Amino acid sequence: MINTKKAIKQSMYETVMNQFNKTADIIDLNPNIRKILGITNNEIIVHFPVKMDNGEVEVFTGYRVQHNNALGPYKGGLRYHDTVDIDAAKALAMWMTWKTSLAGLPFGGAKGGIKLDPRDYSDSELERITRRFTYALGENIGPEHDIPAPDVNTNPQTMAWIVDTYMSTISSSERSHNQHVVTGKPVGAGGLEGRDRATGFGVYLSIKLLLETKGEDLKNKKFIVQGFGNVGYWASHFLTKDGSKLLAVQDAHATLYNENGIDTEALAQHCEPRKGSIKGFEGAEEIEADDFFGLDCDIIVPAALGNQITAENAFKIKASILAEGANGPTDKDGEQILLDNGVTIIPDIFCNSGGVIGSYFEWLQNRNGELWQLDEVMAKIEKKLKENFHKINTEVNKRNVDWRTAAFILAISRVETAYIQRGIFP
């Protein structure tokens, strides 16, 4: 079905609320619990000054939204991007609640970040911005309260600055058992081996498992990736290692295509000194950005920002599988077009959950004073992802619904059960 109707762009918050309300209707969610889950618990906005390298002071705005903690401490990433605002943080925090619930983890959902473009700042400025933001958040984060992690444009170094700053604000007697205030840290600073690749590995594994239900495998499958940061790279790494071919990559600066396949590792090396930009890579030709989603391929992995697939481009998609490496990359209208056209969407709350599963094991490792090796970690993550995949697949077949609907039913039902069993204070 072709749909070329011009649509009004939907915000991520409208998208997540549509998903929530649709699911609440399907499962006849308890109306009182529906009121609770339809809002956020806390919305924190901080404004803080930072001295720049030139001696001037710049004031930044940071956000932390805590959606729900019925299942455990708030958990969710921090992103540095000029699209960060309160509505985006609310949407992402709600998705995190469903993601941690679906994964069967003892966490709730949160999200936040700073409104800035990190490419405009030096590393020393980013360190001061991060440390000042951490100080401004104060007791709003903590290892048993709210545990940040890396997200768009943040990384293990960012987490190391946060944990060091946080440790400096608490008493010396508490420092030895508060390392798990953040996850996604460098391995040498209490991080987990394999956490760097966990999200991308989850994207890869979800595609592999879906194909197995159809009696297929990844050999000679053609895929394209939007966004070549941590998630896009690692998903591409595992997919190509398993016999698939990377045809095209898109980021904010360029769209690259090579019908014979793009060398994932060579592209990663090209990006390293350029703060992630794929532009100028010699192993592929540059094509028009608008042609990206219409390329002839089997699998699309959107691994950049939200609301990338809409009514304006969804009808172009020829792939049979859309694996959501990003959070909220598909809006309501775009999704309906894809479903009508027979595209299987592996929803973000499962597809990219390898990251938060890895974060859980890092949190647990720090909390228990243990140390796990890479092969142990990857086996734990794979086992958890496979269990969750089969739960969703069973729900899809039982209810005859799409994958997102099945995932949301499982996620929201688990939180509902917690409220029913515990009751509501007072």
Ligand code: NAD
Given for the second form:
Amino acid sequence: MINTKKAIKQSMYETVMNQFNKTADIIDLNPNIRKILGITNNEIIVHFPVKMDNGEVEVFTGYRVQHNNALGPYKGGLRYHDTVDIDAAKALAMWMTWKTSLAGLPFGGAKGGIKLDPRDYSDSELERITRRFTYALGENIGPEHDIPAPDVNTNPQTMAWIVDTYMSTISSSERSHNQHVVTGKPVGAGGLEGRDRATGFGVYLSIKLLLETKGEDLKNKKFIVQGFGNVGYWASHFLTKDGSKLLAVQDAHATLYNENGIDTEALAQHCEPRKGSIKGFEGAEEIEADDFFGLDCDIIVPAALGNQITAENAFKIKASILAEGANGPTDKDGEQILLDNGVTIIPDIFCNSGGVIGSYFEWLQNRNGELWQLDEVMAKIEKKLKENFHKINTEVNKRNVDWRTAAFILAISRVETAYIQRGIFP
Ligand code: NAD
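Can you switch from the form predicted alone and show the form predicted together with this ligand instead?
Every chain and every other molecule in the complex is listed next, the one we just looked at coming first.
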């Protein structure tokens, strides 16, 4: 029995290790492969100086953790946030290995970022910080080696600065075909039509497919979203388009509620000039942050940071579906409470995998010198997500386990097979 009052917030690293060990026990993972997968391949920490607008120099700390590349080049986002540290990067890198494996992509897992709050810096400072970080990472990233993408507080502009810096600092003979060193670029700079909405679309589609298995649809379903950035906005956009009602939104600055539904597009327009904050939006009332997860709704989409649903608040949840747009939003104790209460958790490694699937198509498009239209891209992403959904659903029914356990079994087994077939060098 969990004592909710004394619950201690677990780190994301503990959460992912717990998920890994639980699955390794279930599938009786080969003990040698368990040793390899239980640890990260490379952990890179760089300290680099950047000249600020006022002429002073500030030294930043950046991270890139490469968990595993048995299935292909390392792949994963770069995050700019105060909470970025080596443990967070390790956890997020490990989740990427499972996510790319589950999605059936030829990628491994990595993650990184810089410990900073972007609101403390001007655009030109952020550009110099990004370019200097890219330079400091040097050959630790590369189009066939490790391919970053946007994550919290980074965006297509950040990726454009990285690709430009990378291509400006490699030898001229290699410059013409290295755009795929990052994905999530602006469309004009080698980006993919639809990559902007790919993650949120996947979150929406995963909920829709799950409801279909219960003979239900999205019409008149009430949902709440934590985080109204790239993932939170696009998930809300597609969910409301299919007839669901956005009841409440929470971001880093405010929690908004409207029992008649919040106008997703008006809220997005409100956020635009304020660099992302929902605060001050007139189409909803502001409520206490602590009341958010207990609101009476059908679906919750956490689309912000990790460890948001814990023993401290999971027992308040009334929704029957938790769709993990964010990476690692639910810790072990929070998860147990939700499962005991009959909540279906659509796990992050599937729920938000539309983003990395979109990134795979961007990488392929750049590699092959092709240009695809939006409808072609969305159809490709949808097809892959549907195939993966059905694989997990089959595993859920075959083993009578929850969705996360089923997804982890598939993901870890695929990497295990790769190791068994290849053997361990030398
Ligand atoms: P973003 O920077 O565009 O938006 C983040 C949002 O979270 C903002 O609205 C911010 O205000 C909010 N937020 C930050 N701290 C918060 C807090 N303490 N409480 C409530 N809200 C808070 O980031 P994003 O790209 O939308 O990523 C969101 C999540 O989705 C992350 O966990 C990320 O790892 C995951 N994810 C993103 C992608 C992608 O393609 N961008 C892909 C897969 C997973």
